[in-house]
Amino acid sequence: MEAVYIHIPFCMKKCNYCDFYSLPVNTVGVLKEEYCAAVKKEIEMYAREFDKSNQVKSIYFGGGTPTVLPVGELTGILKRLYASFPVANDAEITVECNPGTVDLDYFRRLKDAGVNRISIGAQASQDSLLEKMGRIHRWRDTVRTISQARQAGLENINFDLIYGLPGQTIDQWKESLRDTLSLEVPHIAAYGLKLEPDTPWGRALELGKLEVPDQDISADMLEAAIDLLLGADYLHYEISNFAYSGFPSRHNIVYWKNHDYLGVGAAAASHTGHIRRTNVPSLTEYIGALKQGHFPVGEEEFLDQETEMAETIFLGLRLLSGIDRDEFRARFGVNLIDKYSVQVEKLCWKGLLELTPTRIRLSRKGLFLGNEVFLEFLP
């Protein structure tokens, strides 16, 4: 097991695309400090599940903001991981947190307890979008934030930007990107906007009432997020993400790559083996079946390898090296390019997939195209 996520699902204030579980946290009372104990009790179990003898790699704390915790809670959580696993001397310890939800102070104690690595949820530059967003922060604060960040020793700072937001143009979206700029963040990570229905935005947009750029539109500000990023000396590594020489995210890669990771917390997903398991997305839920003794597990699907080769490529093809074609033949004991001979030929006939001798990977016009090209992989 590569890596470990932790779900924290408390944030100050549930912003109107979100659509992962969290809670605002001035509702939840002492369920939080209850679920921060079902937490180190979920770790404590699933360390006597696993394998001592791999190292975890990377340990990303994810929500919700993670920030909104008491920062003794959250450093509390990530001892007894240290406590229950074999963490690697280098390994990557990522916390999210969200401008106006951190101090000098706060950072300070968190790279004491480990903590190498931040993902701060800027999203824009415009204060006129964050409040459409429903953010509680405005630049000025997301300034702040990475000043007292690097203050306290923590340089390996990803940014996370959003395009594609309604009433967002092309000009706001580069100006977003060249504020980021001026910051030098070693990584930053630039997502299109996708809305699920069961959100505030997504339900406007269903009614008629949110009008948000089009496909070509979205386009277009990828491909000024490529073309301006490339030019700062990043590395566009990921679809929607960059990076200064040594600083892509090494947990997300894990993802990529399709190894295996655990999930701790309400809602959050594990792949260990070949199951895929999802906790609960209920606080109460998660609380009381540990506090019985039992694995807070909602969901569980047992991964056949068509299942797993299918999946190897298209989280794969993400990753602008795309997928080593002898690892794929390790892993599975097939050749990628026989076993998906109709996929490949059409794909390339397109222009939206490359061979070389040794890879295969999406062409640049494939980039923008990247949902078509995963589908025909699809079991």
Second form
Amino acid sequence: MEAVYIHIPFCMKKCNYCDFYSLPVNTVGVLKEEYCAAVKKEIEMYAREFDKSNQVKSIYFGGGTPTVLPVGELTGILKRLYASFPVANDAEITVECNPGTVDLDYFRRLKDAGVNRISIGAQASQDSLLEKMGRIHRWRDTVRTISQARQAGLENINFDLIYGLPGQTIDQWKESLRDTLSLEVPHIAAYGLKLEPDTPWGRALELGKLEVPDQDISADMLEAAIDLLLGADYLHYEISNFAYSGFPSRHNIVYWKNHDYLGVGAAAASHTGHIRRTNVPSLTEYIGALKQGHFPVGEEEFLDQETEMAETIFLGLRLLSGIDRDEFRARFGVNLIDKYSVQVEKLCWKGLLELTPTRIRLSRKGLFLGNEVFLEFLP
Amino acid sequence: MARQDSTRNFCIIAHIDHGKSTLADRLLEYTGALSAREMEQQVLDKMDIERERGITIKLQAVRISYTAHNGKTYILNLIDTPGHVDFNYEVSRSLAACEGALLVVDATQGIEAQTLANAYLAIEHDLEIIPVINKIDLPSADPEGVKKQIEDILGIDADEAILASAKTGIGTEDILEAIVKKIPAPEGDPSARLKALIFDSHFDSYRGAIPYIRIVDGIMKKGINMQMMGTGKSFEVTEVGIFTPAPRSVDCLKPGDVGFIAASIKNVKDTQVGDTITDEDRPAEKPLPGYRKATSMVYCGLYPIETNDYPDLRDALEKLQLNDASLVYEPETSGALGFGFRCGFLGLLHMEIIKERLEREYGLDLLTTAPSVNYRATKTDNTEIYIDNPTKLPSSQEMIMVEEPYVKATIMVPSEFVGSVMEIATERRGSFINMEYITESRVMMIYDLPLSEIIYDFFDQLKSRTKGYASLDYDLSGYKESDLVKLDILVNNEVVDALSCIVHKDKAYYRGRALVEKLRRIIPRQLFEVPIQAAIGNKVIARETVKALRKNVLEKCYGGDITRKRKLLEKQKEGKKRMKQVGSVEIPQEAFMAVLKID
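Moving from the form predicted on its own to the form predicted together with the partner chain:
Entire complex below, previous chain first.
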């Protein structure tokens, strides 16, 4: 198993755009302790299932906001993982956190337990925007959080930023980027806001009560991010991700290379062999299943070769370095360029794809129009 | 009692939704022709589409046996009529096969335009009309008011109008008694030369085209050589039968009888509705009056979305035509859409039904071009040509004049909407002919209108501006010269022939403007900027631009998202498939119908 993802479905308060499975922590009572126990049990059950010759190279706590839990719960889960799977000495171990849920002591204890990377949901540097989004923190909290993490010795830090927010101007976006640059975090994820229907903002958008910046502004914002971040020595290594040299997220690269990973916790997804499993998105069902010693799987999908190749392509092309054609052939026994010759020719002609002697990747234009490329490879 | 004396042939005429089919069911049920359980709701409306839309498209006939209060048993032949203005000619042919008609009027709605049109048709055919006021069980029923309307508007004595509720069965027996007592027995001489009227037909894959007939004179039996007097074709009769409602063979059909014949007729076109069948060896001198070939009122192009489906579309059209002689089609080629067919229909509803049947019953994905009427151009060499496709219109230098078909439209509305009707009629280039107060509060307005103005969304507009109260009926009235021009649409600097339309010169600028604006909204952004222009000849009269697509990319994609994101991509891909590639531009199907929804 290359990577393990642990889903912590709790937060202080749902943001207006969030469609992850997460519940406000003050509504769940004792279930959160039961949940952590269930996660540990799930880890043990999987440990018996899998061949342990391969080392785990990445562990990632995502949510929700994992840090709404007492730090001991997270470190407890981590210890159970160390005990169950062979974890590499230099494994990347990331915890997502939000300003306002952590302090110096919390970071110190994470660090002591082996955590070496922090991902902070900063989102924007304008308090007015943060408030509209339903965030509980303000920009000064973000700045304080980062200095506490550094004080605790956690240097590998990611910042999540969002563009295309309702009411956000291109100048505000550039300001958020510049404010972030001044903090010199080694990794920045810049996401365009995508509203799902089952969120407060998604519903408001459908009802015509909310306006978001249009496609042109959104494209300008991504252009601005690329220009500013490349100028500040960041590497643009994935459509939405930037990092100093040596700091790209190893965990996420497992996803983009469509390699195997195990997801534990409610609503978490795994990709093992040719199977993708998604756990039930329900706290009680999840806990209940594990109490009875069952895997809490909600959905399971067998991926045939055509589908797996398509997924490997659309995930792999998200990386700016693209797909290594030899690796693809080694994995599927198929030459990518031969198999998809019509698509590749058409997309190169349209200026969306580029071929190098060893790789295939999106062009600069293709980065903005990835879907036009991706869908061509679907079976 | 002789069979002829105990036979009664009748039909039911009504405005749409006034309860015709339910009443027919009730009559069948009452007389035991079918048990309630046997009926799948409404027997007479056989096609799914008919049942969904609540209208009758294909005619049907049923024989009912009824023992009257006088103790005698009668054969009642119920001939159903389609309930839509598109099928007026078919209605007139089924009326011609009857001696009487039940005129069904909704007790809550009163007389509507189609009630009127059909009642007039029945009067023209000298039918005995029995007024039936239906839905009297509803609280808002006003039978006395409706009686007065029937007398004032139609001049039919409504004293003995039957109060009924087809839903609950009230009045069913009264109706059957009235049919027996009031409708005359059919006349006709069994020893005279054979004359049988074709009022419908259907196609049976084993026995070929089956004409539904009414015998006027003579005897139809197995073995005779029959001849179609309109088309001149002859066939040997292999079977004679009646509908009970299931088809059942009989020895012969005599004057007044309604039934079917089988004669290995390969093509439904040889059984034209309204044609007269006679005996080839002893032919009648002249055919029954009233026969005309079905005329197409509306034309459109039908194209498969997948070009590979062209042969399937051709086969499907062939098969549909077997059952529907009023559908005409011929192959055509469009620069934008490739190979397809120009099809002629009786009206817009007929067109929609055919398209729906092709898609549902034959699983085809079709693209329809905007409907057009049959224009007539006189060229400089004085030859006349008919134009059923806008691209065929000669340039103004090549022709002396162009004419368009007009209709006489009868519109009935409550008097407070007279102003709205006048407004719409004027917008649609109508000229006023007459207006009459048929009661204190209901007005009948007659307009001369270009057919092309009616086939678009005229009826929808009429309905919406009269709160749904208006009813409409129309009849082709002839051709009139008009100042018409061809409006071309250029997408990415190329004329898309399938988007061309013929419009009145005074409206060309407005329509061009509206059309390009509409297309700008419908055509999605492409990888490059796409200009959309409207032009008359070489003169561009309107222009819009679809900006280039700048961003279309999954924002994030992590472990938990992959299936969902893949499905999202699949959906985008599906959406693209439904589009038509014209040059290098992907145009959604609805663009080709855009011209319909403007005004």
